[in-house]
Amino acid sequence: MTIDHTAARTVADPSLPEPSAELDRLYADFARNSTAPLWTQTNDLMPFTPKPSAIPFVWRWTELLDIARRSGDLVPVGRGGERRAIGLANPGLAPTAYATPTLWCAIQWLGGHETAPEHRHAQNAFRFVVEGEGVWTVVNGDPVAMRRGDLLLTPGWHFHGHHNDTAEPMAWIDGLDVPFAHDMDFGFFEFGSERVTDEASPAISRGERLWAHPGVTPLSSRGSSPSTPLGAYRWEATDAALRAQLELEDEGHPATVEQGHAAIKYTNPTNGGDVLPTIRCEFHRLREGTATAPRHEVGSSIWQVFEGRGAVVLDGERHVLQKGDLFVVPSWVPWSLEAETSFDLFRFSDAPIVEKLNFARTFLSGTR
C-alpha cells in the first residue's frame, strides 16, 4: 500500500502534517503494518453525499430477448449452468455480474417443454413476468404458475424449479439480492431434485388458495415471518389496485404519490412489511403525459417497463423507453420518469435493507 500524504493536504485541510523523512518513514509503517491512516481517506470513506460505483444504464430488452433465446439454442438448462438466466452487468461494477452493489437481476429463459432442476439458496429472489406463459415455477413443492403481469416470490433457503407445459419458450426476469449476500459471506447453496417435486400445473398455488385474500389471515398461522407465504401476486390485483387509485384522483380524493401517479408497494400479509427482507417490490402506473418530480434517494433501484411508452432521466441524460426495457438507478442518482402514453412499470429496490440500518434518505428537487 502505498500513501501520498503530500497529495492529501489541502488548502482547505491546513491540519495535515509537513511532508519529511520521519514522516515518510512513519508511512512505510503504516504499510508495512497493513494499516491506513484515516487523514488520507476521508474524502473516499466519508464523501458529502454517495458516490457509487454503479452508473445509470439502460438495458434494450429486444435485444435481452435475442440473447437468451439464442442462448436457448446453444446452452443446457441442467445440471452445471442450473438456469439459463444471463445477468444484467452494470458497466462500473465491472468485473462482476451485479446491477447494483446490493442487487441483481437477470432475464431467464425457459425453452418449451424443459425443466429447470430444484436448488436452494440462502439469497432471497422473485420473478416478474412482462409477457408470456406457460411455465410454473414449484417453490417448496408448492406449483405456482406464471403469467404476464404476475409477481412470483421464492424466498431464501426454498427449494425451488420451474417447468414449462408448452411448446414454447418463456422469458422472464430475475432479482435477486446476490450481490449482498456475496460480499457479506452470507451465502449457502443446495442441490435438489433433478425435475421438480410436483409437476402439476393447478391454476392457482397452494400457498393463494390459503393467503391471498384481502383483509384476512388465516387462524393457523404461526405469526408474522420475514417473507410473504404468498407465492404469487397477480397481475389482477395490481392493476385493479392502480386503476382505483386513479379514479379517485379524479374525485378528487388524495390516493396518488404525485398528481397522475399511482404506485403499490407488495406487502408481506403477515406483517404489512415487504414481502422480502432485503429487496422491496412495487408497481408504478403513470397517466399519459405525467412527469414525475426529479429526486435523488439513499439506496438502489432497478425498473421494467412493462407496459407504454414513456422517458427516464437518469443524471440529467434522458433515455426513451419502451415495454420490456430495463434500466438501473444508483444510489444518490437523480432520476425523474415522463410519461408519453399510458407508462406502467415495476420497480424493486434494496430499500429494506437502507430503512432497517437507519441511512434512508430522499431529496426533491427544489425542497431542501
Contents of the next structure:
There are 4 protein chains.
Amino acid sequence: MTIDHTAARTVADPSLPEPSAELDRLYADFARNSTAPLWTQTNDLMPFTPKPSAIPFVWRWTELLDIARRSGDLVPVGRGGERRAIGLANPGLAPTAYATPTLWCAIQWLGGHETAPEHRHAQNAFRFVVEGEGVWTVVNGDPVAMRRGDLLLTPGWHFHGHHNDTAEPMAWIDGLDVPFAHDMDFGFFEFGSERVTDEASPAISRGERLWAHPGVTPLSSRGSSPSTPLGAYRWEATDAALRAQLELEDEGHPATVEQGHAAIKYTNPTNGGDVLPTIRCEFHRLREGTATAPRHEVGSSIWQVFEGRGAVVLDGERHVLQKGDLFVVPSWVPWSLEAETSFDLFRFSDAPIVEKLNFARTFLSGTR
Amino acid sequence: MTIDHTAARTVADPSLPEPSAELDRLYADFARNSTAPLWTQTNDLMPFTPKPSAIPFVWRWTELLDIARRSGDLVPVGRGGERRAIGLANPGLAPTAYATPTLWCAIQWLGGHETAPEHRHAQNAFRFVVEGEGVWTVVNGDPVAMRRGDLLLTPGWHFHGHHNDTAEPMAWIDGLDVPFAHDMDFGFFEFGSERVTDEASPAISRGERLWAHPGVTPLSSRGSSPSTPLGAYRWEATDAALRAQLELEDEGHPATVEQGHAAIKYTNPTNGGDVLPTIRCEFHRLREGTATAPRHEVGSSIWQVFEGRGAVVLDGERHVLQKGDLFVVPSWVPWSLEAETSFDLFRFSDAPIVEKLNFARTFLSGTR
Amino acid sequence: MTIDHTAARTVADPSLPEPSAELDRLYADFARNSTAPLWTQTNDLMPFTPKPSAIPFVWRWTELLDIARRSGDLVPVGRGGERRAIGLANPGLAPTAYATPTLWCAIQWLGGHETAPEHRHAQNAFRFVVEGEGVWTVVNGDPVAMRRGDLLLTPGWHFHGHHNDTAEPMAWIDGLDVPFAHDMDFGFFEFGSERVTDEASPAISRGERLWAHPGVTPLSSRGSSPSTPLGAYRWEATDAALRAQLELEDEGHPATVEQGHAAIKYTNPTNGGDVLPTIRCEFHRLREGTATAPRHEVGSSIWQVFEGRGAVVLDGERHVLQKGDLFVVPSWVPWSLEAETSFDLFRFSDAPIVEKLNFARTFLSGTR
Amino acid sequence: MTIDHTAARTVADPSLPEPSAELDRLYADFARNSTAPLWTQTNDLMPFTPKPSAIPFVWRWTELLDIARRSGDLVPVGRGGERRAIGLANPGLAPTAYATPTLWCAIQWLGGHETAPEHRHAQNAFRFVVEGEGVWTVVNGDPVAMRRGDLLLTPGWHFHGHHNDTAEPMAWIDGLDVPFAHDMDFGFFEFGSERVTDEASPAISRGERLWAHPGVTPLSSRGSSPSTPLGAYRWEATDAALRAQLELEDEGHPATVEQGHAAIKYTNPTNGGDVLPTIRCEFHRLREGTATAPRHEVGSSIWQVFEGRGAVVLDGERHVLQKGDLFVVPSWVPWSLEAETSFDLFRFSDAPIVEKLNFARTFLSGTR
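Having seen the form predicted alone, the form predicted in complex with another copy of the chain:
In what comes next, the whole complex appears, and the chain from above leads the way.
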C-alpha cells in the first residue's frame, strides 16, 4: 500500500481538496511529522469487501517434488540451515515467501538417515503427509511417526526435530502461522538439541497412547489447553470418519456439510476447539461427480489434494487438480470444488484468528 | 433436619436465650408465622465439614442380580411400568431410594425379546454394562448396542427405549441425576413410542459413526453442546487407554493419577467437558497390590467393580469387593482403594455440579 | 417422598405386577438389600412437570419485624449464637426452615451497638436492606455500610461479621444457598474473630472504591472470579438504572423486559455473570397500573416488595402486597405481578444452578 | 522482508549450500515455481525475539494540532472524504501510515457545525478526547457527547458519523485496528446516511443510560456480546477509579499495579473482557516522582499523555513528554515511564489479539 498524494490530488474527486501552494505545504508537513492523511488512502485501506494482495494460486506437486529433491542433493540440513523447506510464495505477496498474509506452507525434504536438529518457536506448526513415510518428528521428546494421510502437530514453543530412520528420502508439507507471527512481531525462537532427543521409532507416539482414544481422556489431565496434546491424527481415523459420513448420508441421516461433501475438523480433545490457537485443519471428501456451492469466507486457506482428480474454481477461474497439488484461497475469494473422481483434500486456514477476533462472515452461492 | 426448639433450649449453651414465658410465646409466634430461628439449627444446617445423611454403603452384585432376575419373572415392563429398575436405596436417605442426594443408581433387567417403551425426561441418564449383551438402547432414534464394559449415554430430554434382540435376559446399571432433579424441582417427563422407534441391531450406532474418531469431528457440527453427542463409549477404547497409561508409567512417563493407578474421564468431544451436565463418569484401574492414597472430596460418587478383587476403605472401614459390587462415597467421606488383583472400577459422581457451582475442595491423605 | 409399596400394589394399574406371595417375598428382599423398585415410585420421582413440595407463600413484613424485634429483646447474639436470624420456613418443606429447596431467606436483627462475630462458610450469602441503616457488614476485613435499597454480598468462604455503629436496632434480609449446600453436603464452616476485624464505619467500602466505576476495572485484577469482588450494589445505581429504562421506553427505545416492566440484574464486573455462583439477584420496577405476563420458570425464587403497593398472582391465587412483604415462587409455578402504584421489588433465585446445569426452560402466558 | 538469495549465498555460513551452476538453476526454478527456500530467510522470518519493523516514536501534540487545524481550513469533509483524519505513520512501516502492524491512530479535526457522514466498517474503532468538546459521535443512531477524558467506542459494523454542534472546531484521536484488518484482509465497509441519523445533543447517550451503572445491567440483555454495549466511558469514572487506587495504596491496601502506579482497564460490562475484540484500552496515573519498572511485552501499544509532564524510556532512549504527546511501543521494546508531575496517560494496544491467540509473554526489569 503506497501512498501517492500526487495521484490522489490529480483525480477529480469532489471530496478531495483543491490543489494549492498551501496544500502542498500541508502535505509536506504531514510527511515531515511522520503523518499521513486518511482521505487519500481510504479506498485502499478500507475497501467495501476484502481486496487481498494475495492471489488465488495453484502449485503443482510434481514441480514441488522436483525442486525439493534437487534441494536434497545440493543443500545441507543442520544447525543454522535448520530445515530444508521450500515455501510457497504467493505472487501477490512478493517479495515475501508467504502463501497468505497469515499462513506459511512449504514442502520439506529429508534425505535418508538425515536429521533436522531440534528448535522451538512461538509460531505454531503442523506437518501433513501426502505420500511416503520413514521420518519421525520428535516433539518435546516424543517421537511421532509420519505416514501418508497423517496430520502431525507442533504447537508453539514445543521443541521439535525430525529424523529419517530409513535410507529413503521423504517429503511432506509444513504449515505455520509464520507470516502472522512475523508481521505482528509475536515470534520467539530458540535452538535445542543438535540431534533429536529421542531416536526411537515407535509406530505410535506417547501423546497418542494417552489421548487417541475416542472420548476417553486421562484423568490426570488438567483440563483445557490452548493447543492439542494429541501429536498425531492418523489417516485411518480421518478416512473412517469421512466414509461414515457418506454412508450415513446414503442412509438418509444428516452427516455431511452438503450433499456429497463429507468433511471433518481436527480438534483438540481437551476443549473440542481447533488443534492450534491460530490454525484450523480440516479434511474434505467429495463424491465422484459432485461440486460444492460457491462460497466466500473471511480469512485465507490452503488446500492440498490428497487423492483423486477434480478442479477448483477460484474467483471464476477453473484449475484442474491432481494428487499433491496445492492451492490458496485468499480472503473473500469465491471458491468451489468439483470432483471428477472421489476427491480427497486436506485444508488448513486462519479461521481461529478470524473467529476469535469476531471478523467471521460467510456467504454461499457466489453473491455477497 | 428436624427442628426441635425444646431440645435446643434445654441444652446449657450460653449462646442460647434464657427460657421464659415470653420466649415461649416468641417461639410459638415463629411457628405461627412459618418462620424458624437460625440459632437453634446452625450446627445441623451449617456444619464445619459436610455431615452427609447418606452413609457409605456396599451393595453386592450377586444379591442385586438375584432380585433383578426374580423381578423379571414377576413384574411386567411396558407403558406405565416404564422400566424394570431397582434402585440402590442409601439407608441414610430413607425413605427415599436415593443412592446419594444427587445420584440415582439402579440395576435394570430386560428379559429376552422384551421392550422398554420410549420416553424422555429432563433428567440425565447413562447405562453401564458389567456383564452381558443383546440389548439395544435407542436414543433419539439411534439404536445403540450394549455390551460388557460399555458406557451408554442418554442426555436429558432425549427420547429413549430399550429392546432385547435376543432370547436371553440382560442386566445393567442405570445412573441418573433423579434425586437432584427431584429435590430441586427441575424435572420434566414425556411419553414416547410404545416400542422403540428403530428396531435395528447394528454393531455400532450412528452417533459413534459420526463422533467416535479420536480428535476428528464432523465439520457440520455446530460446536459445543451441553451433553455428549457420542452415545456409546466402548470398552475397547477404555481398556486401551488404561493399558497405555500403565505402560507409559512403566516406561517412566507421566500418565497415571498416582503410582499404579490409571484412570480416564469420559468426555464430550464437542468441548472436552463431562459427558452430562450433572454427572461425571470415570474408569479406574489399579495394579495388583497397590492402594490409593486416602482422599476426601466434596460431592458424592458411586463405584462399581468391573473386574478383579480388592477392597475399599470408607471412613476407616474396609469392605472386600468382587465383580459387580457397588459402593457409594458420600461427600467428604475419606476413601481409598486396595487392589488384590488387577482391579478395574467404573465410577460416576456429581462432580460437574460441585465444580460449576464453585464448591470443589479435595484433600489427600485422610486429614483435612 | 415416601415409598408405600402396599399402596402401589392395591391400585389396579395394569403396568403393576399381580399380587402374590412370591412378589411379597421379592419386595421384602428389596428392603432387606437396601433397594427399592422404580416402578412403584416413577410418578412421584419423575413427574411430567415439576411438582414442588415447596408451596407458594407470602410472609408479611410487619409480622416478621415484630418477631425480629422481640428476638432482639430475648435472644443474645454472639459466638455460638452467631446470628439473630429468623428463617422463612416454607410450609411445604416442614420440618426444615427452607424457603425453597435451594434458598434460605431470613430476617436478621441487630440491636444498637451489637456485634455479630465473624465466621465464614462455603455457603454464599447476601443481605438486602428494605429499611434502616447503621450497620456495617465487614467482609474479609472490608467494612461495608448497609443502607436502604443496598445489596451487600458475602461470597462463599469470605469471613464476615456485622456491627451496629448506632444506638438504633436495624433489620434486613439475608439470602443464602444454605438448603442447597446442606442437602448436597457441600458446606464448610469456620469461626473467625469474636468482633469484626475492622470497626471503621466508612460511607463506602474498599471493594466499591476499586470496582464501583462503570466499565472501569483495576488493571491489577487477575480476570474472571467466581463471585463478585464488588461488596455493595448501592440503591442509587439500581434506582437510576430502572428510571432510565422506563424513560427510554417512553422515548420509544428497547430497554425494558416487557411494556412497563423495568428490571436489572446485579452482575459480577469481572465476567458479567451472576454475583454469586449459585444465586441470581435482580430488581424489578413496574409502572403504576401494569401487570406482567404470567410466566413459568424452572427453579425457585424469593421476592421482597421494596416500595409501592400491588399484588402477585401465584398459581392462580392473588396476594395483595405491601412494603417489605416477601413471597416465594417454587419451580414451575406460574406467577405474575400487578402494580397498583409504581411497584419496586427485589428478587433472588437459583437461576445460576438451573442454567449452568442445563435445566433452564421458561414459558410465558401460563400455558406450557 | 526482501529475499536476496545472492546475499545469502555470498556469506560464508557453513549451513548454506556451496555455490554452483546447479544451485543457480535450482534457485531460478524456485522463483519460476513461485517458491522460496526457508534457509535463506530464517533469521529474518523467525528471529530469537520479535524484531519489529515499527520503531519507537513520539509525535508532538502541538505539531499534530497545527497540521490538523490547517487541514480543517484546506480539506473538505463529507461523503468520499469521509473523515478529516491524519494518521500517525510509523517511520519503520513506510510507505504505510500505520502506527504499528495492528493499530491505526489519527488526529481527527471537525470544524464548527461540520458533519462527518455515517458509514460502518468491520474494523473496530474508538475515539479518545484529550481536550475540547462539542462534537457528538452518533453510533447506530445513538448520539454520544465527546468531552475531555472520555473514551467513545465504535465497535465493528456499527454505523457512525460525527457532528459538531458548536461553532468551535474540535480535535481528538481515533484508534482502530485498520492495519490488522487490512493486512489480514478482514475488512468490510458500507456507506450510511449523508448526515448523522440523530442530530440531538444529549449530555448522556442511550447506551450509557442502559449500561453505565456499576454492576447493574439490563435484565433484557442477552448476555455476553463481543464488543461493549457501553458507548462512552466518562472521565469522571476513570478519574475517580484512579484516585481511589492511589488512596487505597496510601492506606496500605493492594490496588495499584506497582508502587505509585494506578491503572484501569476499560471493560465490556457483558463479560468483563476488553471493550473491543481486537483492542485493549487502559488509563494510567503515576504519582509525581515515580517511575515504572522497565517492561517487555508481546504486542504493540500507543500512548497519549493526558495531563502532566514526564518521560518515557523506549529501548533505552528517554523522551520528555507533555500533554497530548503520543508515542508508540512496538512489540517487545522495553519501556518505562517517569513522572515529573502527577502523570496521566491513556493507552491502547493489541493485547486481545496477543492473548486470544496464545502469544502473550511479559518480562519485567529490562532483561529477558
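Positions refer to the first chain, counted from 1. Rigid core here is just the name for the largest C-alpha set that superposes within 1.5 Å across the two forms. Note that this is a predicted model, so its numbers are computed, not measured.
The Cα shift for Q322 between these two forms, taken after rigid core superposition, is smaller than 2 angstroms.
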